[in-house]
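Encoded as structure tokens, the following chain is the form predicted on its own, with no partner shown.
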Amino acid sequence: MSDLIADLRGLLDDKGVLTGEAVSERMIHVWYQRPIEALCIVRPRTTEEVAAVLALCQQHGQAVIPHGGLTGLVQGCNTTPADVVLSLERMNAVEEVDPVGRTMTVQAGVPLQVLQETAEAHGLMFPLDLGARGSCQIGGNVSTNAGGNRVIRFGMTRDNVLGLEAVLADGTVVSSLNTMIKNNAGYDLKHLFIGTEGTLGIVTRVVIRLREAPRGLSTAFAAFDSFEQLTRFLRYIDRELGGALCAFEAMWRDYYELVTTAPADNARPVPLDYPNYVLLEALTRGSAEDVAMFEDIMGRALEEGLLADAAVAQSETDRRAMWRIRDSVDQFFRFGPAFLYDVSLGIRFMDSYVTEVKQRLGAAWPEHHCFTLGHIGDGNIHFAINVGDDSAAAHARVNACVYEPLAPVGGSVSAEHGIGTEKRDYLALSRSPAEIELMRRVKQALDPSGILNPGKIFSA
């Protein structure tokens, strides 16, 4: 192994390779605060450093294991003592932004939020928003194709990305940079990449697509009688706002009192009065008459039933507020250790999917704290489960509780996280072993030594 290190360090400068306390003094995940255990971590400056690092590393079989912001929740950056680590926080330049063609090119360890800045000096908007955004890097964002607060009205990361570079496990650099929203020439195969977790090559630069930025936004907070009447507001609410509708962030009064309750400091735009909450917001010209017909849409929406309370966002100070409601999710641990669930179904099937799973948390452990929120619009659920256990064992009991009444509705383990480590044993509740099998065949051509993020998605 010391010849392998050895090696690495001729390969890049003097910063370039990490060891020992430089390694263990870095924490594996914000909230999972345990010490990176490797033989190493990688710091290439280039593409063709990680192509030559990669290639040096397919010849003596060495297992890599790639880390952007480490803000994933899924244990798809893991790693053992005899992992080499390959960090592109160095790759942080962005490159290139066209203004008319409205594109952005950036080198993957490029932060999230920096992106969204650099988009708005230019007027422009890069969509993809989510709670990590100071912290988690575009990178990462591609491989795991995250969804976030816009997945709505934008769709997932994959719906924002035109082209990528990225650099397979023997060193060969495919570069698709590509700047077009058309583009049938052949196989796009910057989907081989998107949401496959770093274990079909190593995403080096990327090029996103940008929206006009919106003049003004328009913000409510909504509460309801009951989640069948949250479901009716947002058709009513999507349709008349002629498709300006981009967040849909819906809370039960478990999160919601959570979040409202001291120690955490929100105040309530509502009552905690009722089953169920949504934050929305549209993008708007910043017109008085366009606030005028978003609060005409918001009165019309009560008096005919389609909603119990709710209060519009009057200034930014308002805005951030009620935004604060839905990121405080630190609040999370209060009670402990909390096992966090990310899953998609049918919005038809969300109100007694979410009763079935709490009745069954209810059953094994009666002093449980279930904390449930989501996108709605775009079916996805999240929980943090605390159980007074953080166990393995009784991470398996509640896994089940959450997982086993997806198979019956065709659900997903995973909607905008995905595989890890952490689901892995649960891939087969949402995919056949035809889809499976598939996946492992494209996994032996293009990584036939198994050497990119071993073990993650699904076992070697």
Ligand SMILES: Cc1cc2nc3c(=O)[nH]c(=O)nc-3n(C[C@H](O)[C@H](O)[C@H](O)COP(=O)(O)OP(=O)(O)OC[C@H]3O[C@@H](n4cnc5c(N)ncnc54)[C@H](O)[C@@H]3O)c2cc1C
Contents of the next structure:
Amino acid sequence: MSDLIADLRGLLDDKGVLTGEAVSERMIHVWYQRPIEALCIVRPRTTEEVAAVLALCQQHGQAVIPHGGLTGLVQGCNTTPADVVLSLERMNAVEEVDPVGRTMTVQAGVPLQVLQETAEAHGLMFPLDLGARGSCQIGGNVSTNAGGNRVIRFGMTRDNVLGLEAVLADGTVVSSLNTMIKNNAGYDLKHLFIGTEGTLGIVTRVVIRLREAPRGLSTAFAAFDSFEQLTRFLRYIDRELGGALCAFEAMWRDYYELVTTAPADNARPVPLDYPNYVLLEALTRGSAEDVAMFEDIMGRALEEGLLADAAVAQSETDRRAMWRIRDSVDQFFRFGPAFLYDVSLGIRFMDSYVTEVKQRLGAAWPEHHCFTLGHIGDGNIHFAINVGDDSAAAHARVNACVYEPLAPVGGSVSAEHGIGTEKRDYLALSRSPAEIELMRRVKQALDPSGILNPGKIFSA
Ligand SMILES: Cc1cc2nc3c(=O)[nH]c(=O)nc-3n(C[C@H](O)[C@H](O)[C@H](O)COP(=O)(O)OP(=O)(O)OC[C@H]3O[C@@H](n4cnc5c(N)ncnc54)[C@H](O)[C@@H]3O)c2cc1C
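Coords for the form predicted in complex with the ligand, given the form predicted on its own:
Time for the whole complex; same chain goes first.
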């Protein structure tokens, strides 16, 4: 092994290979304070260095675990002490902004927030947005096909990536840095690396698609007497806004109460009197007419009984305060460790599904805590569940409460976070044997030695 480390040091500069304490002083996740265990962390600066590292590791049959911003929520970056971690943190350059073609070419280690701010500086917008924006990297977003707050209008990461460059397990560089919206010349190879969690290649560069920045945003916080009322409002508001609806973030009362009580210091835009809440946002031209039109649409919804109560943000301060409520997910851990879930199902099944999950939890753990929210316009629900026991056995029982009721409604065990190791045993609930077999054949074709992120998505 010391030969491998010496050879890796020979490929990179003197800051390129970390070992010993320089590894263990780093944490495996932005939330979970568990030290990284690994043979070493390699930190290449260029695609050529990534290629050289992978070619060497393949020769040694050495497992390589890609690390981005370490914000993933399915244990996809987990390591063993024998693994080589490949961190993209030093590949963090924005290489080109094309304001005419509305594209940006970046290295994989650029944090999402930097991309958003760079686009804004050119009067443009990169629509992908999620709470981990300050830490997650575009390479991690691509590898997880991250969703986030604006999927209802702009789609997932996959829909906002035009091209990419990846390095295969044997060191082959596949440069597919397409900048065009249309390109049907054969297979669109970028999809091999989008949402495949570092199991088929290391993403090194990405071409992202930018949009015109909106001149304004209209934001409101609404309350509903029932989930059924909320779904009627969703159809109404999407129709009335004529395609401008760009966020529709639902919160159940349990979550709204959690994040608006001490120690969280979020003020309530509407009272805590209702079962369901939504934070919604629309793109506007920033004119007084647009602001008035948004208020009129919300006012009519109230008159027509499509919502129970609502507050419209009157300033950027109001808007940020509303988003802080949605983003206060760190409160999940107020009562101790929590199991986190990210499931997908048809909106028409959601109300009964959430009720059933809570009934199952209540029957098994009368004292449990369950907080519920989601990107409801996209059919995506998140739960954070604390049952006062974070053992593996308890986790498996809670999994059963959440995942079993998905099967009859054709839901998915992963809406946007991926599979990692955490959901590996449940993949077959959402994918057929033929689909899983084809995934394995693709993996075998691209990484026959199985060195790339082994054990993630399915058992090695
Ligand atoms: C507060 C908070 C809010 C979040 N909100 C959302 C949300 O709304 N929507 C959502 O989808 N997710 C959300 N997440 C989850 C997470 O932020 C996303 O999955 C994100 O895309 C992960 O990016 P990362 O750079 O942190 O990747 P990491 O966690 O470092 O890695 C994730 C996976 O990708 C692989 N990987 C990383 N970089 C590369 C690369 N360059 N090449 C190949 N493989 C690579 C890793 O091996 C791992 O399997 C949230 C997380 C937090 C903590």
